[in-house]
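In the form predicted alone, a lone chain appears below as structure tokens.
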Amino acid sequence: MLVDFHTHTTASDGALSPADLVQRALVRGVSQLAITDHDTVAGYRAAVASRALASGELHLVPGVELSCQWSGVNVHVVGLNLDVDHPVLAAGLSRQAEARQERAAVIARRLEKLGLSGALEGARAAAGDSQIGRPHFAAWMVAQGHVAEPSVAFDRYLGRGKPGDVKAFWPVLEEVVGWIVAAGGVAVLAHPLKYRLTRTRLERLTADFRAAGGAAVEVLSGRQLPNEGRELRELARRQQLAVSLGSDFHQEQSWAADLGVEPRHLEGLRGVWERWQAPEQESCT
């Protein structure tokens, strides 16, 4: 049995189109999956809306990612199994785009200041009609040969602590988790290792996130350390969290995980997909 509950398309930064995601996921054998973009659900929406489930033998979650602050960090949190159509959830979105909007202007006029004009054009050129993101001035640096690969641009320009990296415009971490709950979803920490906090301070935001509302943490998030697995296994179980998996998956890439992954290794943790799984799906995991 392989699940996938951490994904992205074009809707966001993703290469592939929600369509394509969920053929790639048949064809890998998932049996769980969830379309988990960036800020927005239209990502999910487009999978429902083609015909690529129509085999019934994929199970779609709603899902998405959101951007959020806690205690001047970065934080993603995403939500699964929720209600897209949700008012509180359909408003937090579009604060969230309008954040995105305003956040990358500024993002453009830092690097303006480092001599790459013509960026918030070329960032938006290069999301289309996804939510827009550091990936897309990334993407535009290398299309205009400032660097020579996305990651350059993010060791130099947008990565932590440079000049791109903006994070004032999001909401507080209790706040998206809110969000969630109110649309019936479930909130899980994602990649919590990602944020390099101490190990002090990660104890700290994993508890404001269960005192917040968050319901589960990933201990599976693309490629890992085995010990990074342990690690966060014993953190879910201190904090008293579910636990969720994911390929974090953006696109093919040799250095990065594929679509599915095994429910395994769970050393007695509760999986968060146990709370909408068929009883008869049960004795796979």
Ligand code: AMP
The other form holds:
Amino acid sequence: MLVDFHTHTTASDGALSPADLVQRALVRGVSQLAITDHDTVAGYRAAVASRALASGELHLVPGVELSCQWSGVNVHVVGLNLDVDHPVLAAGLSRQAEARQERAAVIARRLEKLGLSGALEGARAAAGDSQIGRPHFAAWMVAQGHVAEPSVAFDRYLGRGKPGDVKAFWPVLEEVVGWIVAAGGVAVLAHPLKYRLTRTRLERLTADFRAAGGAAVEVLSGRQLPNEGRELRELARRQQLAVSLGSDFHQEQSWAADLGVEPRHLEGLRGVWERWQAPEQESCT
Ligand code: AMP
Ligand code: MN
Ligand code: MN
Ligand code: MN
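Coords for the form predicted in complex with ligand AMP, given the form predicted alone:
Complete assembly follows, chain above in first position.
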């Protein structure tokens, strides 16, 4: 059985349309998929309506990946199995959309000062109807010939500690966890090792996340080393949290994970998916 509870579509910064993502998941034999676009459920909604789901072979779990800040760090929280029409979530998502627009204007002003003019128009054009983010600035820089590839745009201008790394607009961790919980969902701390925190700070982040109502941590989020998986499972165990798994798929790339992960090495930890599988299992017995 393959599952994937962390993926992106063209509704945020992914390359595939929601229907194409579902199609790819089906081809790869994924039986449970969550579309977790950055701060929007538009990709999920489009996938629900797509014909690709008609076969019934794939269970689509409602999802989202919310941006927030904790102690000056830009942290991502994945919400799974939530009511995407819940008014608290809807209000939160419209705030996030506004925050992204305002942030984009600030990023563009900062880039302008570095001699990169026209960034806002360029990034907006690259984003189209998608939720605008730093990858759209990176795409514009590549198209303009300012950098050879997106990763260089992040290294020079957009990544951690660089001028385009603007966090000020995001709500705090507790708030976004609250939206997910209010909408009946499960809050998952996304890719905990990506924040490059010290052990002590990662433990504090995870404890604060749990205190806010968080339920699980991602122990697999794309390509990672075996010892990273072990470290994350130990974190989950110490903090008494369930675990989630995903590819964080954005597009087909030689260095990135493709859709679908095998739930294994769980060593007694509880998978978040057991929460929505449980009723079905009960009705079978
Ligand atoms: P944002 O949502 O605007 O804060 O942008 C964050 C997104 O940028 C992440 O979800 C990644 O998809 C992408 N990203 C982050 N770091 C890099 C990098 N070094 N190279 C390419 N893409 C990146
Ligand atoms: Mn992304
Ligand atoms: Mn993320
Ligand atoms: Mn992601």
